[in-house]
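Only one chain is given next, in structure tokens, and it is the form predicted alone.
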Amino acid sequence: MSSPKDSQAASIIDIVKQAKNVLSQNSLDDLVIPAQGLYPHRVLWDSCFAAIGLSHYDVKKAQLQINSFLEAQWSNGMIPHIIFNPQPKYWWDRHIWRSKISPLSKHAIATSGITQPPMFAEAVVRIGERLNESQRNSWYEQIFSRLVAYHSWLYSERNPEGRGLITLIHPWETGLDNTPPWLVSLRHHHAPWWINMITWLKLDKVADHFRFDARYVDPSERSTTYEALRLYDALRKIRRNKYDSKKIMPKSTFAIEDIVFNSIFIRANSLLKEIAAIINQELPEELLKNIALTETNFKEFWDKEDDKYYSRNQKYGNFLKEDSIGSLMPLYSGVISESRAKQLYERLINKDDFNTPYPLPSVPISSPWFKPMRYWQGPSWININWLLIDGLKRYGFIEEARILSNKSIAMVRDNGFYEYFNPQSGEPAGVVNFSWTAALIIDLVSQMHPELID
């Protein structure tokens, strides 16, 4: 008769087998898509995810995720969101974005015109972890360059005030594409006219019959057809400016410096600083003030009458005052204060806030944003309790840390691979065998069962 440690074992022996397979499944000729069908393309963070999953039992395929995308990377350091599937089925997505307009891009390879959470750093010293340390530093020998000129470009072209805090002109560059705060921000300006004649005619409601994402998911736990309609009108206004971040900062629909992205860039340039320091190179002077100036200047993220860290316009300086997962994204950054990484844990145990059955909801249940199964409206995402996780522990939360690993594990355990779940039931939604998810489960249950993963 087998004990229930032996049950145990073998059920967590089970999910990672089944993880790789996701993994395995996704891989076009070994590099990882998100998902099959809906996700044809590669994505930013969702590759540096990969990356980290891989690494535990592939690490030359977990560096060629890294590689491959930096090759993508344009000769003014930025690195693109997206990499086009080549396959001639995929030809309006790529004309839809046109990246050859910009003389900076990589010709000869199709990708978007502007950026993602910069994850790259976490991946590369995920990935060192697993090599001896001749290898590691090879490894950030081969690709600490490319990072200094992409977190040098962040600083050149997206931090238009100097302040050191990093202003995006999409949300789709902040991963969280119809998180609230943005939503709120896009209100504030003005629809086009064809917008607006489509919506007068109900059109939209017709369209939702024939959206691509409708092939794959409910169209109700996506983005409305509205809002996907002024997302897009926001890229063609980007575009029209040759992705020249200059021209269009002045000028743009969104000028936004989200808390999401800065936190996430905080931690990668320490994590920069760290690849630097252990293969004895010089970071720009230039850039070692920049990365100063972001650690001093993130407090005014901080709103000191909700008591909340919130979003900001860079344009006007006001906060985007609608709450979201993004107010507790401070505790990855490793930044702020002890004190304040308390309120936020309280905020995440709070029952009306961010505590619920199956964690963590993207917007908090009391919120009047809350839909439990609309994308970044409400549903849990394993890459967000994955980032908080590991800010959890740097800031001391072992425990906590370590409840909200097993809950995770659990939700997908029981539910499936799927890309986001419901905080309240556990159901799942969006597509099934979400590379991330499978990923970054394979993370999560190394780091507490390091001898079940081979």
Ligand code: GLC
The other form holds:
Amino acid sequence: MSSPKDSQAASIIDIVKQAKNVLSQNSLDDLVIPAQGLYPHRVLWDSCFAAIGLSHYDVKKAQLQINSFLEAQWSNGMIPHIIFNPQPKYWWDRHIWRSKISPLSKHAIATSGITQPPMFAEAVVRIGERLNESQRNSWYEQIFSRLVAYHSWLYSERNPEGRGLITLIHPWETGLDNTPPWLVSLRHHHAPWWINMITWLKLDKVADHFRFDARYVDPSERSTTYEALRLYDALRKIRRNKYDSKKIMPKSTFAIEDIVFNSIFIRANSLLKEIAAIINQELPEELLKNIALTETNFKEFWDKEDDKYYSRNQKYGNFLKEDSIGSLMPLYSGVISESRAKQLYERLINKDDFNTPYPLPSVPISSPWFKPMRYWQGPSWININWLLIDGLKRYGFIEEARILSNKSIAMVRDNGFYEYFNPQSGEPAGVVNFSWTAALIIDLVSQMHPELID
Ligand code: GLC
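Please show me the structure of the same protein in the form predicted in complex with ligand GLC, now that we have looked at it in the form predicted alone.
Now the complete complex, all chains and molecules, led by this one.
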């Protein structure tokens, strides 16, 4: 007779098997897309998360996800957030961005003209951990100068005041597209007359029927049409400036020092330093100076009035005080003090704040913005859980990290590999068979039960 322990092991083996299937179904020539249908193109942080999952059982395929993005790196060092599917039927998606208009883009590879949270260094190191010493060194040597170029680009193009805090120019760069602090900025965005007309005439409900994403998911679980049109208009404005950040930033409504992006960047910088040390390489002096500045000035994200971390408007210096999961992300950065980390941990376990039955909500339940099924305005996302589990561990909150891992695995086991989940009921939402959900579940399982992963 099998014991409860055996059946738990069987169900864990089964979930890993299913997760591997999701990743293989979402592979086109071994390159992983976020999901069939809704997301046919490759996306930067999605590919990094996919690589982290793949590294446990197919290191070569994991490396391919990273290398293929490096092939698309622009000559100024930027790694674009989308590499478009070359199939003829996607010509319109490629045409919307027209990356070729920038002399800095790789003309043979159609990409977007903006970036996304810099998860690259983390994925490179996680792959490195799965290699023997000499393979790992040659992997790091192969990647090193490209990674340095990417981090240096963020400082040279997105650091207008030289304080080392990175400024984003479009909500898509945060990865948390319609998170409340960015939504407020989106509302201030000066939209053209035709978008305003659609809004005044309340035609957005009609437009819902023509939305591409509505073919795959319920529009009530996504950005509204009104938001989507403004996001599109913001893209037109940066495209008009050929994706030249220095031209775009002074005019942009979106010039935001984003807390999520900067927290991830700080961690990426420490990992880059580790990579350099392992292969006995020096980082450029200018880059080291900037890295130190980011660490020192990160404290500017702390609002003494509310005792919270917030993103900041780069032009006016004000905090974007709408609460969101971004406020906890400094736990992942690793540079905040232990007492600050404890304050964030307290929020994470507080039932009126972020502690829901199916954690972690992307907006605290006490917030007037909270909508449990709408995209980044409430649902739980596995990549956010993964980042915070990692941060919790590094600050010594081992038990909480274990609980959050178990709850994340159970949420996916019971509901499927969805894009996001209702944090109160666990009900799945968004698109099904989503790659980063699958990949990061493989990683979480392997951290908790290494003996069950082959
Ligand atoms: C959505 C998410 C973004 C993700 C993309 C592809 O736009 O907000 O973070 O990268 O989908 O999965």
